[in-house]
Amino acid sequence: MTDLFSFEPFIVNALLAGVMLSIVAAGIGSLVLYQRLSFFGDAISHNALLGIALGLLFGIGSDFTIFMVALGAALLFFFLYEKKVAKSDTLLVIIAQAGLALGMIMVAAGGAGSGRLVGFLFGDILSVTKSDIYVVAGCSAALIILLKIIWNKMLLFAFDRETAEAEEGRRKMLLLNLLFILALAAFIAVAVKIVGVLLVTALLIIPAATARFFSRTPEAMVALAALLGALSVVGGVFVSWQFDFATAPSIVVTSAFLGFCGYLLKNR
């Protein structure tokens, strides 16, 4: 544990990088699965690999680009659901998969290495920069505060939507979706990076859920996500630097493994 931290400036900004996106995966997580929208955010983050295909083939910023890209996924998503053209679940499979299919053949033709496609999956949050840490810590501030203004509206409509919308009216209901919707776009685009395209929705949910479980209000299980996922990036990156092993997935796997107690916790 000694050679842990012995703050590597890796280390200290994996740390850093990791328990931010975890305050915040907290929030967007929670509202997530209130609304139910598990399958959501898996669609969302798997197209993102076609907004880093995008990025590498005309020389943008991946960042720019996923979050577009996340962004066009989501509202097709509402489009499609709006029109009813299938059912919620079909809906998502098929952009979750056609989105990550198409970006796996774009990064290929784009000339990416399966090493480099590997990164993309998977992140390297031991990558990240001292300027990275000032993009997450921006992004982090902005998601925080949208959260806080639009947290309690947000929850009416998820446990109540005929009732949110007769209070708030459908338009501004619409448009306080739409603001989540930036923000889970936004949060993914951040998070690639650090944890790649497959396992971005596990840090978003697994916390959350594990919360979900001893909390008795939605700010407690927020605030208790925040903790676990927190935990678990400490956790993963020392399991990772002990064992050599992979770091974002150790993260997740950690994640599971705090959720999996949690489990047997509450029902023992």
The other form holds:
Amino acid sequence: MTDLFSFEPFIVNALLAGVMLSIVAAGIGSLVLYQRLSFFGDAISHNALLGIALGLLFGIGSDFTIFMVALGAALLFFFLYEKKVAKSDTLLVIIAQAGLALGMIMVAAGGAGSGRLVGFLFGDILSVTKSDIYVVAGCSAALIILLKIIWNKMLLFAFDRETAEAEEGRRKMLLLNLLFILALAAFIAVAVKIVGVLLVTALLIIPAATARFFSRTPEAMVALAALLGALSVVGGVFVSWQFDFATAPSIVVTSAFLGFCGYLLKNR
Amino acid sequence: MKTMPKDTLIAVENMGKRFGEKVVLKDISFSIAKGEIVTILGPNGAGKSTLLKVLAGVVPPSVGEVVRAEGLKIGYLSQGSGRNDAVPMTVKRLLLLSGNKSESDMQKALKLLKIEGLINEDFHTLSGGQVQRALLCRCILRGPDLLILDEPTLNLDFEGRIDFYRLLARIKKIYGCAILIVSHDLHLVMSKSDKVLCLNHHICCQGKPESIQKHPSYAKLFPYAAAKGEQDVGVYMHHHNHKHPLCEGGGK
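Could I have the structure of this protein in the form predicted in complex with the partner chain, to go alongside the form predicted on its own above?
What follows is the whole complex; the chain from before opens it.
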């Protein structure tokens, strides 16, 4: 039992990074849910692997390349969608799978073995360093400020798109949406290192969806989602530490378990 | 485009809108002045909602342009507005979506709309009529110069409709805004209008309500209503000339 409470520094780092990300994820995830963009978030996060591969190939920081690729994937989707190439769900699957597949090939071409590939796919929260913490803290603060600026208008847009466009103008709403996509891409770039390409949207969606059961206002939902996200991180890290499970999947499963409990509590 | 007269809030000249090959609006020219109530009539599929969307700035015109007075504030109530229940929302939070409003301003507007008891209600559990009022309340709290309302009485019964039009008249009186409204309630809404526009992809006729009902295009668009026209005009034109015994308790 002594194991349980003797926190190693890497556990502290993991918890800090995870909790900070949960707070940002609550705001971004709520907006993603409001706009019914869950699959969109998933599709662009799959492309993060391509970003990692490009970072390896060119020997530059993968945060930046992930951000650029995520943004590129998002813009590509909007371009194809506006051109009516296919329906949105079809396009999203194509973009997600093509990006993921291309990423896998290029990660191998970049000289990374399959062990590292697994790390990219499922994250490596236990290897978070002190400098990673600073990056996460800085990005989280910047994202929270950005979200605060666009929050009210984006809420109105999600609630009633035409009213938002009539009151604020179409051009301004387009700009705000672009800022939101930027925030989403930045979040994915930072979070992928910690929870991995495949699980990053879980961090965005599950706590927010659980919080929706009990919320009457958007702000209450964000607060509750942040709390649930943080609980999932703490619970997930604890479970993985105790039972020697992979950490990121443990966090996601804990989060889903909380969601299930939330559903039961709501419908009892 | 020419500069607008000082009192004009919004104007279009030879405006058109196409969706692909389909021409929805053609050669639309008209303007709305401060404090005017303008009614748009037209059969289903005539392009009424599209016209409102173009004026509200939700949809760009294909031809021509929409000229707005500088700093024009529009309140727009679309047909399908405010039903995304993915967003948790109370009536109070909805009102605050238009920026920070003082408690007393909110109470005043809620009272005018007779929904002061709903302030803490979950928006998504409101009835159709309450939804309209809550959304309209938010619109007027922003202090718009022009309210654009797309068939706001669609889901209301007859009594509800009359009530709603009375409410609009009060809103206009208190807030001084112009109102552009699409409605099928020909005679209910016409009597309160300064201007009526008959739309069937183009403007068939426009003018004062009295003159519109005698216009041949109006008769063509609404043969049934026009045939009854004389009588129904009477309902609003002569209501102070004599008493209706059945309506005023004479039948007791």
